[in-house]
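Form predicted alone, single chain, as structure tokens, below.
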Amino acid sequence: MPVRVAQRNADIAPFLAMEVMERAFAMERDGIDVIHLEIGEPDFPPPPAAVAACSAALSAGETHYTDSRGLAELRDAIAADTERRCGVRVDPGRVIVTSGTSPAMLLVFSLLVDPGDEVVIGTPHYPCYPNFVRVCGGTPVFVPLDPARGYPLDVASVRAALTDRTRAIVVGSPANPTGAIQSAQTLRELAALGLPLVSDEIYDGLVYDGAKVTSALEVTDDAYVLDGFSKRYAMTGFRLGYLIAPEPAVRTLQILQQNLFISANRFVQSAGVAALRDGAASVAAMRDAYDSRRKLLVEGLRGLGFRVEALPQGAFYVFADARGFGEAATDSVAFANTLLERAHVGVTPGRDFGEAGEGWLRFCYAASEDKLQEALARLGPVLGELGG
């Protein structure tokens, strides 16, 4: 008997980075060596203190529920870390700890979006933003970002996209897939439009060349900040994130958290406390390594025939224009699959990041320099055959 699927799921596209990774895993099970540049996963270990704290919590039997909002100790530590990085004092009562930033997004859009409501998103964009809006019954409205100008979220274009059904503006800074950082002036002007900012700040701390990230909390109280431990502390598998919300929204978000997720894992939250307390050296070492890797990868991709306008300012991705490869690049999914099957290098199709990304590929430089060099060497002959 066919499964009846709710209509709201019809427009939820696969997460192509995950699709490529899962295909690569299958190839590895068959004995093929694949270099993973498709998924945003650091190749560094988590801070040793975080691992030790997680292990100690398990050994001590700290395996039960916590307050739905998270351990008070962790919320205090997140508030203190936010003040240290952003210069903004945050009441720990505004913090809700989640099992990664994805549940935080679901909480926020469940709070803000009714069926038929709209959310403005700059594009190219993180693939899951519009899907969270859609699963809540809303409609994503896309505003194109200009690569030649460094992907700023153009305030005039955002203003033109607003309607009486607009409920929020999404900002990612530093951004996935572009690495772009939105200026303080841009954020102030966006906040002045009078709508909540949903600000994804998961890559803050991974910035280069003296770049400064402005948190949405610095320009408005009407901001929902999404952040976590996966990228900055190389703790992807811990699934630990958090949301900082306006005080009037916290009670509703708490009720949603209670019903949808109950709480984040108790022992993982202990790891979060330790990462914030003792993880600064790990973050600095990763940032220095990524700085070198981004230069290596950008130079190598340009040498292979990709167009990269400028070095990314933050995160650990290069969003590369592949249209110079002609017909091969017109379908970025097929192009990425070809590179996986023939070069054994996983990359993310640009289509994952919206229509504006078609003809582009995203490469992650969270892999080692040796892996990056090997990937470039593998790609060269295949791209040469494809017309690069």
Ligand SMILES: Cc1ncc(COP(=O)(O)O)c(C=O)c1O
Contents of the next structure:
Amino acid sequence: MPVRVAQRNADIAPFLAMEVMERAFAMERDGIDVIHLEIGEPDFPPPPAAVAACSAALSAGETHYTDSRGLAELRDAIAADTERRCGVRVDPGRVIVTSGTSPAMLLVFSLLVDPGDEVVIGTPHYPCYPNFVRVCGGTPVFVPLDPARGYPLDVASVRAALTDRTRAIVVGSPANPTGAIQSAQTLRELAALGLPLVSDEIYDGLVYDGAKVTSALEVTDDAYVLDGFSKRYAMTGFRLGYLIAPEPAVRTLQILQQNLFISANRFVQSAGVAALRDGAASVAAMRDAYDSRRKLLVEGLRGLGFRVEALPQGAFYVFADARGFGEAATDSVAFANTLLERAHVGVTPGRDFGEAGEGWLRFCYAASEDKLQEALARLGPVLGELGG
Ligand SMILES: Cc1ncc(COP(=O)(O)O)c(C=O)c1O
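Next up, the form predicted in complex with the named molecule, please; the one we just looked at was the form predicted alone.
Expanding to the full complex; the earlier chain stays at the top.
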């Protein structure tokens, strides 16, 4: 029976990192050993205190709905953690706890975007940003980020992209897929454009060489900060995130949350409290491991013939220019599929991150050094045959 699908879905592309992962899972069910460098998922366990708190909450029967905005204890802890990390005092009343950062994005774009409105996004970009805008009937407007300059969001280009329909500017810092961190100066100049900043800060804390992340909260009151526990605390499967919004927006966001999601999981919120209380050592250990892995991976990829301009400053990805492989790399989806099928290494096609990413591949280094070495060893011969 044909299904009549609403037209707006036609513009929503598949999330290619997930597509590769799902293909890899199918290969694993057939007994093939695949190394996963495609999905942005820490290979570390969550902080032990988070697991213990989650189990204890379940055992204690804490299995009910919570306040739609989240447990007061967790909102207080998130406000205190935000102040610790970026030095800005945040009223816990501005925090809304969500089932991952992704639902927080839906809340924000639902709040800000009417059909026909525009949202400015630097590209290459996290694949889902434009799709959240499209789901709300809006149009993403892309501003290219220059790899040779370290992917700064060029304020003059953003200004030139603004129209009377622009409703927000998206900032991802540290960014997926590039690892780039936007400077305090860039954030200040973006804020001065007078539009809300939707700032995805989910990779804050996973930065290297003493880099400092500036939060949008430091430069404007008109900031919507998206954050969560998936990356920093290796808690992807818990599905726990949050949004920090300007006070006047909270009531509408609360109403949206009540209707769309009711609340985040009760016992998972207890895990969040424990992660914030006791997780710092786990985060530091993971960051140190990522730091040495990124060097290993960048060196290895360069050795294989990829072009990597600079060491990524944050997050856990290397965005590598594969165009040196000629014809084989022109279609990054086909290229990634070939590498999965022939080398049994999952990587993400650059196209996932926008047209600017075509001809590139993203490699995630949230995998052990042994796995990274093995992946490089598997890729070498296949790339050799493809013309590296
Ligand atoms: C930049 C960015 N934002 C948000 C998310 C989604 O995070 P969550 O698991 O909290 O929904 C991801 C996941 O890869 C991401 O890379």
